[in-house]
Amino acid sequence: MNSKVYIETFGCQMNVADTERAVTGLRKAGYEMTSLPNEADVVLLNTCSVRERAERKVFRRVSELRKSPRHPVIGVMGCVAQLEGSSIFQRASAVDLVIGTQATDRIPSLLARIRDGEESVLDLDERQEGEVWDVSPAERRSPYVAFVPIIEGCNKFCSFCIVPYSRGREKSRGANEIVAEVQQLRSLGYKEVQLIGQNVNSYRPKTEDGLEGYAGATAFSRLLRAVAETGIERIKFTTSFPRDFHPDIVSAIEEYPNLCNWVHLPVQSGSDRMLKAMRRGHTSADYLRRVEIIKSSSRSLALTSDIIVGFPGESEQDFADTMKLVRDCEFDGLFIFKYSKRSRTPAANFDDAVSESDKTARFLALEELQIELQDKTYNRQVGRALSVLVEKQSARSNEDVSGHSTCNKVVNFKGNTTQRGSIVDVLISEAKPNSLYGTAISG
């Protein structure tokens, strides 16, 4: 079989991991992968539905692909596929294949049905018994950093979020399987793993297999210790959910130097009224108590977060509460989003929509505040040495290389591409808006 497949990936780290898994299965089935869509016999769009704009982009992309003189088989996979199902065929007649979020392993058999003459193929079923997370090292997006999913889905049902509907309920992988994957990655020379999931600290496997003997208040903190014991040099995890964030997670980070000093803990709003409407299950005081635990750690943990502005009913006072919380937390990084209405979510039916002009004004005001605060937090790094995993040549200078610190900051320094994959101590000399610059003192 000489059919070539091109996969275009939108959205989060889970989608990147799904693409790696899909490519592994396709190569095993005899397909050849290509990085050029105009060479492909099959084009798969791995989609994101968290925001309306991302969903619209997918259908614009389908319209572009249908004009290709090669007339490839076009498949939509991922979250948009799971949510929209067969309606995609009506909305975009060029689509031949719709692949749900749990049908990744079945893509070769679905393509075989297209080859056998079926005009449109749909698979929204759950994972089949016995399917395991199998990713070939050759298909990883990086030879140095690997995403390792530990939990899929979400049980939280925040009123604005589509994930429980697109990804299903929480399902945790077994600890033995996760640890074995990390051990293999270490043996292959990977320097960093990122344990990923919609809510990693909701991790609850069916059994304790692989967690016995590890002290810890939660299954997730015991998993962190088990993974740290593999000896892999750097371990990060994302994303955490505030009400599931137990202090023992910080204790584990303090016990194991290879558990990186960074926590991403999305708060979404600083207003208790908005947090209740969002169904987050925590108050601003609850969140600040967790921040205090993180900030008082002996390891100087970096803290990043997400904020939604313009949620239905958000008043000026609600937004002022958010601004205050951001000042109090002094986040190392903040991802700010304007509220995007998602059909099928409870918030889609909420009244009292915030105007687009108010959303924009609040976005810009919060962005300005974060720039001011981030300038302070980044300048505190000047004069310090940070451990940096070199990943690529800097986009701004051929004389510089770029990587991430253990606290997940982008660091650039003078070097060359032979250093890719090495961990270098860098003395920070300058703080820039979203990165740091320094000089290598080792490696």
The other form holds:
Amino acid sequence: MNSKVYIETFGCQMNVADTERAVTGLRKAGYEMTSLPNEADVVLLNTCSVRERAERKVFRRVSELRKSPRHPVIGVMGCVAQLEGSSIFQRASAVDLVIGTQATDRIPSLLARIRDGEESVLDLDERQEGEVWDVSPAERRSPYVAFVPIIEGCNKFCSFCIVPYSRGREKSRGANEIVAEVQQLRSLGYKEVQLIGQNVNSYRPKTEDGLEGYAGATAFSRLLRAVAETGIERIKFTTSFPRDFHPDIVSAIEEYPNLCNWVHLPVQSGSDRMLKAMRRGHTSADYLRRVEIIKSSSRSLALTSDIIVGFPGESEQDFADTMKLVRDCEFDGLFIFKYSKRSRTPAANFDDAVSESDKTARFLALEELQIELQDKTYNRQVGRALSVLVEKQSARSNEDVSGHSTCNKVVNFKGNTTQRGSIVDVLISEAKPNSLYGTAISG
Ligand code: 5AD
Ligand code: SF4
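Coords for the form predicted together with 5'-deoxyadenosine (5AD), given the form predicted alone:
Now the complete complex, all chains and molecules, led by this one.
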């Protein structure tokens, strides 16, 4: 009997949530989990394919694992599994099992088939009726912060992005189920939930069950209010899509203190020509209008974003437009990516690739600008008191603890690990490049 399972997770929070769900099902089926790949009988790699580099990593890991003396059963799950399907068996013969993104609940039965002697087991099917999102609290990554998926997949088909192919069409969870999960998490002592999805604000459940009685211009803003009413201390949500970002989201945040003051709103480019080629469905002016609404909120909301540099056809002028937009937005945080060609996406057939050296130069120029701007936004926090959820001991000093503010910044301060899981007001005294430092004034 294959009894011990090790799972390695790459990529986004959705993969982290899927791993938690997979572990829940495996334990129910009698498997033990291990954190040591060398003692595992089954190794599962939960993979990401958003950029080519992430995808290559999977195959490197498989060839390392193949050499492990224990010869574990090797399974590939997640986005690479869904996209590459049976070709994974050809490319990496050590792989026994390919588990698509909607087959998470079926892993125990797929492993049983391997145990029964079947080779090369593949499941790329859709989720089946009755497979509800079930994560045992014991399997969650943190005892204080829980990811709660509210929508899976994406219908937007931005021309560079593989997600609509790897995760399928948008499917929203029922609001009743989400609210019940948050209530359960609250009663277990969780302090923060992060509502996650590729585009949370495209949330569109089949029925209004659980949302009746909540005001709100969109199903998502009604859901925010319903989740806020559970009384859980902190609620964050990510990722938001500009076209669907309704001002009522900001109104909901202003009404409920437990809705945190942070919005992650990827723009991808500051050039309208590029935004059109990316098929984003918004212009830079549309984006800036959203930013204006977010920034003029009485809650002083933090704003973070994603940008791709070197999309096919991006000229120096297009890139200058991106630099200008970034300067105008003064993001609290920015994830910068060099464009990576993903086969099957429309952009894979676009001409006019930007050279690697130009991509790198633009990446570095944008990064330098962001560092300069972030220094300003972080220094603005000095002298303010931020509410911080203490998560762990700081990596830098034994005397410091570390956590996130409601505006999702890393904050370190003098404290001890008995404070883990508590929410402490911290007076900020110093801004560092990606974190803040301060002194506890409560808790
Ligand atoms: N190349 C580079 N970056 C990409 N992203 C998505 N697809 C690609 C790609 N093909 C980035 C986007 C997205 C983030 C999660 O990953 O910026 O918002
Ligand atoms: Fe990808 Fe665009 Fe969907 Fe985001 S909105 S997941 S970038 S296709």
